[in-house]
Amino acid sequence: MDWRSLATAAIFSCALALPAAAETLRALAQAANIRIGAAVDIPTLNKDPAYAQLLAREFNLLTPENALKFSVVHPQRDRYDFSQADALLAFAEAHHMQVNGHVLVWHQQLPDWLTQGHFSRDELKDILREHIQTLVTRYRGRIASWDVAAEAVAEDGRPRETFWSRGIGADYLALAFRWAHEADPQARLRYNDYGGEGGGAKSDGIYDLVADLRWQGVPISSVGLQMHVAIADAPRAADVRANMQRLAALGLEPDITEMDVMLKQPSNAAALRAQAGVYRDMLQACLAVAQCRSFSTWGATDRYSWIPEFFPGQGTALLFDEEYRPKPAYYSIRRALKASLP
């Protein structure tokens, strides 16, 4: 059974308290001229009707969690596997949703054939160019934006040493953006990173990196602020807004791309209210900067979240709980969107 029949069955079997169509995040975001998105796991999409229904109802932008990462989509040097990515595109287009391609150049989730291959610099350049242009060309005109590169800045703000920087050199980022632009000149091309949403050394390092790319004439159009945070370490909204404004002054569009707000388990009502405040503040910072065009969470429901596995004792990070019920964070996002409308 595929997602079409699963989603149809869900209409009759899922006993969620559904918001009116005009009150969904998707409808309100459209009225506010912003994209509201979520990261999606394709195997889950194919097997869980409530998950598919939730995504289609509340969001108009989807980012694949893994389907377009190097090890999944390019498992062998001479073979690509587009099955998951194609399924995502089919679902998104059936529900009139945009897709953000994630991610073309990253130092994690690389296949063994690549990392253990002992390639020369020229060979690595050829491999990366072919990988980027194969993906972007295949989905040209269908994927509206791409996370071209991610997490190339270290915590101290300096360039991160990675498989790609060691094998190709510091110019691998500029090359990646140019190759992606050649494959689809209309796509928005983004640099995406965590820990640099507000102020500090990493934020400054990201700014310096993208400013240098702009100075070189590299076709970069956006910066993604991932926003994986906890209540205690969430950036101040004023700092996020100021950072977005300085990125916008470079001619770039700052987006919030992967937001979640982890809570210590078990959570309680006070923690959920505080979490809702963080979500509200970050969305308001985005809405205050005209160039911020999308706000996405890394997942939709706590049933399928990466947080408990990678941060033991933490969880409850998303807008919907494990039973797909909207949490205080959902309502805070909804109220912020409504308040932004004329």
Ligand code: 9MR
The other form holds:
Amino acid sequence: MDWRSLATAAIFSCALALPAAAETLRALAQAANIRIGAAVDIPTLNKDPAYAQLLAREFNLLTPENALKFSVVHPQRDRYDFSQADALLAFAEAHHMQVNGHVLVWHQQLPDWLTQGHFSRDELKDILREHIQTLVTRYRGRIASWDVAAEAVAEDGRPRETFWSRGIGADYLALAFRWAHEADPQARLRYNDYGGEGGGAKSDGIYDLVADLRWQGVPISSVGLQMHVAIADAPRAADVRANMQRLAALGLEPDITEMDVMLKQPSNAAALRAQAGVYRDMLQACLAVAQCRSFSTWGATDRYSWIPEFFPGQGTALLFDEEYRPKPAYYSIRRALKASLP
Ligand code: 9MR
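Mind giving me the form predicted together with the named molecule, seeing as the form predicted alone was just shown?
What follows is the entire complex, opening with the chain shown before.
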């Protein structure tokens, strides 16, 4: 082959690999009236154009994977660093994507100045209020939803004892939602947790927590089911649906916020098919409950995923492979979205 036919072949195969505009996940999700999202790593976004292109083509909702976490955005008591978050907002707005703010009150990724600081209860309340209101005010009207609090329930369903609960007391969650609401009354405010997507003690604990917040009149509007799973421990779709329905009955919108399905490495065709089935089932649960407004994965391509680092020997958990090619899971999501259209 000469260079000309080689180039034509390359362009042609590239075009074949790309879904037509009407068939992208974001186009289908829009037609199905839900948001399809991904967590995004901003340093990678700034240096990998293929990654940026993939996100813009397939998703219409982005969650910063780390950029708005306390230690990143508020590294010293009197200094904030919004450079990564601002870059994300610019990218999202240029591509007509929504942004989900993640996360205002969490017990991880806290800076040393805070955890080593020996603050009184009142000082901690002041610090947290200022932190929340600085972030939410800065992006008022631009960040449509916030994960106000995450992972405040322990595995047995009881409140998790954390830096915040010890320092402020049990009402730190209610306060956080109220402070966020004061700063942006239009924003959708979410509680976000893992391991309570289907049935069981943790799911019941999360339900009790958010029900209590609702009864107190706390401005919470949504519950995030993170959905970090492996094939063997994925919840049953019927249980996820039932859980979403009981949350919806409280007046809360249940979203799938951080889905990935880790596979033992090296993976094979059968595992990738099973993974596709888990993705399909969870999306279908969301599509079956009108109040489920978004379905997000924790990353987009297997090239960049938290799984191999945190679970050695596991990986390939996302919708696109390391070369950004759609995997069986991608096609199963696409089919499920299509099938839901009238
Ligand atoms: O993907 C995130 C990873 O890059 C960070 O190092 C890690 C720190 O604990 O947090 C990961 O994201 C978590 C998210 O913020 C909250 N839910 C669980 C996610 C995976 O651990």
